Amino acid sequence: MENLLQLLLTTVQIGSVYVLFALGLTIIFGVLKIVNFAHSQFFTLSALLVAVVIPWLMEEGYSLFNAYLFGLVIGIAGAAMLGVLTYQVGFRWFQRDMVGSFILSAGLVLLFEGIYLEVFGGAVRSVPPLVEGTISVLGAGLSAQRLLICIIAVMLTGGLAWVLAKTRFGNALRAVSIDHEAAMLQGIPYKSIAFHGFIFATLIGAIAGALIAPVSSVSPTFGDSFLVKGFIAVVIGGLGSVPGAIIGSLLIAAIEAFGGFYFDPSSASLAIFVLVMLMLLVRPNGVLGRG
């Protein structure tokens, strides 16, 4: 029973970050009809800035809480500015162009990884924990730092789901995702929604990177594995589907947690790839279909 609860907590903890990452990917696909591989670079930049700024601010005499606060703000703001630049210079000209955007985003991944290596170096960085200790939940142990991040990520995911379902901006995003020409006929400004949707998705990815940095080893290639798993999650759930991204992410996290415990991590990774291949053969539009 304790093992089961421990694995469920691990699934929620890993899955909440995957959900945030996958939501960014699926929103961009839904609005712009492109697959943005460069999304991982916003995630990575945010994590790198957090991993650099927090230790530096602590050396300058800031308290741990203030260092975290400023570090998170700087990380998210830096990634958001990169997202604005990337959209205005690149993706703005490749909306609804799958081939062009694929080439552009693949090139941006190589470009940004090279820049990050040059600027931040190749060393793996870590962040001191904000809260120490381990908390026991019905016999299952979880570090206080991971539990805090898990709670924040779950709350953010719930808030994002509410924004997408209940606000005018969320309704506009969903309308453009379903049929952008019909949405324009209803008076929805497509170009403005496309830009704000891209930045909204970038912010979600940046927040995910900033949240996971304190419990990870951060490097310039930090986002690569998250990109693969986030992409698999949206393929399983259905490209462009917000509920599908959530379901796919939690499923990936569950396979990692349970497969890694009962077998080994490599077997869990193999099972994930087998699952996505079967999904593409049996139900290529994903569990919930394309948004």
Second form
Amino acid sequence: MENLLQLLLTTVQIGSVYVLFALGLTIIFGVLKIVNFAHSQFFTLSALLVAVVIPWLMEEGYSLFNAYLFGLVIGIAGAAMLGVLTYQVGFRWFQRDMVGSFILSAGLVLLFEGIYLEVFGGAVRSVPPLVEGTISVLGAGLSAQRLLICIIAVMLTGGLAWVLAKTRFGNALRAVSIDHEAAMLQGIPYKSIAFHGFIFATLIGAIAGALIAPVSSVSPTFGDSFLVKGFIAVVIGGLGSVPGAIIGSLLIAAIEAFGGFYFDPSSASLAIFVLVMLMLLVRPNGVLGRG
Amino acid sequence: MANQKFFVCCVAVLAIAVASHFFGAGYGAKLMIWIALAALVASTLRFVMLIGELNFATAAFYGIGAYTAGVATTMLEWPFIVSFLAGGVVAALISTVFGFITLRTKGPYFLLIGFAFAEVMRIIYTKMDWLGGNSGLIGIFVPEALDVYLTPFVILVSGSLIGILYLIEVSNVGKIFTAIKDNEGVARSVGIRVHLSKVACFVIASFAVGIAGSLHAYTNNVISPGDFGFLLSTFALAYLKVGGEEHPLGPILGAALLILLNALALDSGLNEHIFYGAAIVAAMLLLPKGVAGLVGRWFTADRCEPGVKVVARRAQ
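For the form predicted in complex with the partner chain instead of the form predicted alone, what are the coordinates?
The next block holds the full complex; its first chain is the one shown before.
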């Protein structure tokens, strides 16, 4: 029972970060019809900046709370700025060009990863915790830091789901992802929605990176494993589908938590892959995918 | 006209192979081997693009070929020619099953599954202790009689496989592939078995990739799981994109150009990832047709009219 609860908590905790990551991927695919490998690089930059800035600010004499505040803001803002630059210089010219945009994003992955390695070095960094101690929930122990991050991530996911379902912007994003020409005929400004959708998704990815940084060991290749899992989650759920991305991410997190506990982490990765293959046999466009 | 060009290219490959023998076994020979293998892998990537798919499982089948050749040589001690071909055959067999399942999907789904497959194969190599785990296999050598001729051998094999891929491309089979890319529904309506044709295209490409992997194992003598990550597919993409994907010589040009430039760049201490990344990004933004598109009429005389392209792109 205690194990089960512990594993469920772990699932929610990894799952919420996967959800944030996969939501960014699925929104970008929905709006621009591009497969953005470089998404993980915004995530990594944000995590790297957080992991560099917080210890530095603390040395400069800022309080722990202020250091965290500034660190998170700098991380997220830096990644968002890189996102704007990438879109304006690159992806703007490759909307709805699946192969071209993918190749561009693969090149960006190499380029950014190389630059991070030169700038930040290959060393693994970690951040001092904001809150100490562990909290026990119904007998299952969880560090307070992780619990805090988990709560923030779940709230963010809820907020995002609300933005996408209820606001004008969310409606426009979903309309464009279903049929961008029909959406344009309805008076939705496609170009501006495409830009804002990309930045919105990048921002979510940056927030996910900033959130996970304090409980991970951050390195320039930090985002790679998230990229693989995020994309598998999106493929399982159906590219472009928001609920699909959430379900897929939670499913992968559950397999990882339970499989990692009862077997070992690499068997869990294999199980995830086998699951995807089986699912593609039954539903080639994902559980909630459209044609 | 096309035949003449093909003949010229065949002679060129032969000449390079013979010339490479006199380079000895130093750094120059290594570079030529890398270029030959890179050109072969990039050409298979281009071959699968004939059906309109981007094959990121390339790294997986390259690894399968290398590991098969390695196991056959070091553990089973099969004769060289059998182990060498086994790399291609096993890659083709596995790709038949993989392709049969995944080619029911298209575009981004196929691409991402291939990407995931490459990562999974890498995990499998590290998990299998009899495959050497993280440190991989060592001591994969060609027979002594062939050792002196290794560079010409690699160039000849790569050159002939690229030639065969080209011959398939211009044959009727190649026209079927292009028809599928242009419009699957129309192809199906005239009685083409679309799914089987796609699998066939994928398996042919995977066989060539497997052979490339096999050659990699024999020329490197050592293989480890880290060699076969998705970076391998990304680099192949860089060769294809920089060289230009519209012309069969594009991947060869791209591989030669990037590998030689990279060898120069490494001397000056530039990071390899930055170099390849910048090359891809620059090629995408500035040279949509790659170097082959720039070099001149000789390379691009038989491409289709630019006007037709624009209409086709709008129709999508």
